[in-house]
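So this first bit is one chain, no partners, the form predicted alone, shown in structure tokens.
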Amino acid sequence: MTTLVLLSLLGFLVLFLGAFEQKKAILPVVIAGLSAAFVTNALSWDTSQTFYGMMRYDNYAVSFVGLMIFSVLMIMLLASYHFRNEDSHIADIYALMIFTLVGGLVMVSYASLVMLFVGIEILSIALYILAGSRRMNLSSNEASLKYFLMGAFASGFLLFGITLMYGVTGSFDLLVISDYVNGNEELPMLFITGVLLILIGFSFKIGAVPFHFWTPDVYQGTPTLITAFMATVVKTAGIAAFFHLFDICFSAIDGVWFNILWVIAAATILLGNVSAVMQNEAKRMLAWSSVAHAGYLLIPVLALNELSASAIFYYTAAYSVASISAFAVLLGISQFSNEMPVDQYKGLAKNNPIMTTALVIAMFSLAGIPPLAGFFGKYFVFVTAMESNLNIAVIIAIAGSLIGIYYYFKPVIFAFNQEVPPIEKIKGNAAFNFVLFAGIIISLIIGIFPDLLANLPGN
């Protein structure tokens, strides 16, 4: 709970600094505040606390909150490079990113459906604004409008599902709902409808098929830095909240939702990878890649066994580190443009060895090439699935991974192309270079030593 209060105060402090034109102090304060929040979160390990039946801060929440804070730290360091020539509205953007993180924290530690909805809305409303933060850019405005309209529609499904759940059980408390499910052999149709509506709402939040249509356009139109934020922090919060609810409340009635979610996961993996192959624009390719990874993350939710939480955590950690590195390289090449053809990576390697190394490690990790973190992320997901006899789902996931190798290797091949004039040396600041180095080292370390993260979360 201390972490939640600290992050909330940090967001307001950043707004005040912006109001009093203390712009040089904003980023150091943000970095210091996030670092302090990371430490206070880590100190909450093994000290499970429940707050008035609304939030439960246990090791599961601590693990995912720590991952999200770390991801935001890396993205804030990239922000120092991204906004190096801008002064206006910086405080607003940083504050909105922090408030989004607060929403994510609530989403992974809720003990009541009320807090789940509050967390999703805190996260979503801030994101709608961030997606349109380049006010004079038409594609950014379009991304914000599309995200808002689709997000509001999905929130309606989620809220209606929560309402039906309350109408049947008389409570928003997850444990009360779980007891109701376990104590009734036949559940009323209203309850089952509520479960399916909540499933639809979550599927939208993580960009799963067929509720994914917003993802490519929104990712492309949104400023690259915010796209990196959406692809990592938001997806981590969404899948962690998804698993948390289904693990506690609906594991005993998997016959209601299992087949539907199985089809969603399979379709998400296949459509995401096949669509990514056909993209010639880097951000759209990464957007479809994000859709495909949502499908992989749904497999542990399907399995719903004792390995699922650890598999989801490790996978989201590996995916977040690789994605931040990939977007950092994209940010360096594309500067402020929202559009970048994949072939613009051509000639990167000659004058930019660090960026090229970060690109290679990121793409290979996302593709699942050993011994990088992404390989073991998929390995843990597959093991979790096979523990629950989801062998066909594993075969589909492996097929999707093989398809993914093709489009992940495209930027790497272009980068080493020597038949074109090389890209001039891109001069990143110290923070930008630190993120590149950190992405390389972390992907290697947690890939070579997967046990460092594999057993962290607990339920």
The other form holds:
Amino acid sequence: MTTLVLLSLLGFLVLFLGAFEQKKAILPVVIAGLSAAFVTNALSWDTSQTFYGMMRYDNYAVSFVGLMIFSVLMIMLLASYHFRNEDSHIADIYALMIFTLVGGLVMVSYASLVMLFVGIEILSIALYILAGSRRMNLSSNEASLKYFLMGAFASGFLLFGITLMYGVTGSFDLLVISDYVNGNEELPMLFITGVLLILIGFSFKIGAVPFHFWTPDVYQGTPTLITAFMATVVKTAGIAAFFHLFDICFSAIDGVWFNILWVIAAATILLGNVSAVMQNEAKRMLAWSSVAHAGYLLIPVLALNELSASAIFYYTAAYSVASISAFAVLLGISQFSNEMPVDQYKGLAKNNPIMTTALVIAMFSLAGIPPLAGFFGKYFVFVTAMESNLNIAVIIAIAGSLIGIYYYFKPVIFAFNQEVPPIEKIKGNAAFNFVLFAGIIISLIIGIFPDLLANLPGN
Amino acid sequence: MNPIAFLILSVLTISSALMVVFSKNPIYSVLWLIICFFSITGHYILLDAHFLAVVNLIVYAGAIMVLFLFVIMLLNLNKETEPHKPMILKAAAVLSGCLLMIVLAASLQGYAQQPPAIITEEFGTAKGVGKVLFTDFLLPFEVASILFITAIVGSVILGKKHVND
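Having seen the form predicted alone, I'd like the form predicted together with its partner chain now, please.
Full assembly next; the chain just shown is listed first.
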């Protein structure tokens, strides 16, 4: 709760700083505020409070909120590099990012479906605007509009599902719904339809096949910095909210949704990876790769056992760190352009050792090469799946990872290409270099010592 | 609930909703949509949700529809600029729409025999809704303010004139 208030106030403070033209103060204030929020969040560890029956701040929420604050902090540092020459509406963009984080916080700590919906809407509406924040760029406008239309549609499905659920159980409270599910032998069709509509809504939001078709266009058109935001914070919040609901409410009726979600997860992994192979555009490739990762993340939801929460947390952490590094490198090379063919990585290695190292680590981690974080992320997901006897899903996921290695290695091989004239040294500021360093070190540390994060969300 | 009033309102709602879809002229669509909203307001009154009925009338039939009309007039939409979707898309949309309708209709089975819910005196009035909103649903109500400030900031970002962009 303290964290929620603190983050909201921080957003307002940044807006005021922007209004009074205190451009220099914004970044330090944002970083101090986010760090403070990280600390207050960490202090809530093991306290597990419920507020007004609407919000349950337990260890699950604390760990995911911590991860999201960390990701936002990294992206803010990148933003200071990205917007270094711009002075118009930075404060608004920072404030919107912080409000998005508030939405994410609500999404991982809800105890009532009303809060879930409010959280998702805060997160989504801020993102629709962020996607279109480069107003004079046509593809940014297109991305914003597409994301808005698709997102509104998905929210409609979700809301419809929530309504049906309320109609049957008479409550938005997760515990009441869970009691209803466990207490009734035969559930009315209306309830089951509600579950399926909610499933569709969530699949839209996390971009799972067959509700993924907006992802490549939106990811490409959106300014690269915001794409990094979508691929990390939004995906983390989405999958955490997804799992939270299914874990608490619908674990007893897995017969209803299991087969559907199984097909969705398998199709997401296969289609995401195969489509990524065929991309020549770096950002589109990362977009398809994020679709594929959504598929891996659905496997612990399918398994739904006591290991699932930890597996999802570790996977999202590893994935977020690697994605932020990958997008930082992309941002460094492509600068303000929304389009960057993969062969622009060519000749990166000669003059930019740090960026190349970050790229190599990020790509290897995303591909799941030991001993990097991404490998253990996949390992925990597979262990969780085996625990619930999802052997075929694991085989599909492994096949997907093998395909993945091909396209994750492409930028790395291009970076060491010596046939073309090497890329000039790209000058990053201190914050940019810090993000690269942090990406390298964290990917290595949590890869070598996976126990640091492995049991975090607890029960 | 008065069955005859319900029947009339339902026929009106569905037929005006169909007219929204089938009208060639977007302005007519909007006008039909206003009728549709009015008849939904009637349904709310039949269901004793008086506060919701008034809000629906003011917000949807009033504010939102004016906005709709403005946008359509500004965009100058007419028959010539209407996008033509390929036949296969139309067929797919009809098919999936029908499937959704079948699922929803089927899931309603068995609900006709249920006794109506017992409601209190205050149900649906501004007083009753206010009480629930400021006690049970206080937290979402407050958090929704973040949603609104986000939307306001967004409209400023998108609407403001920038010097260099």
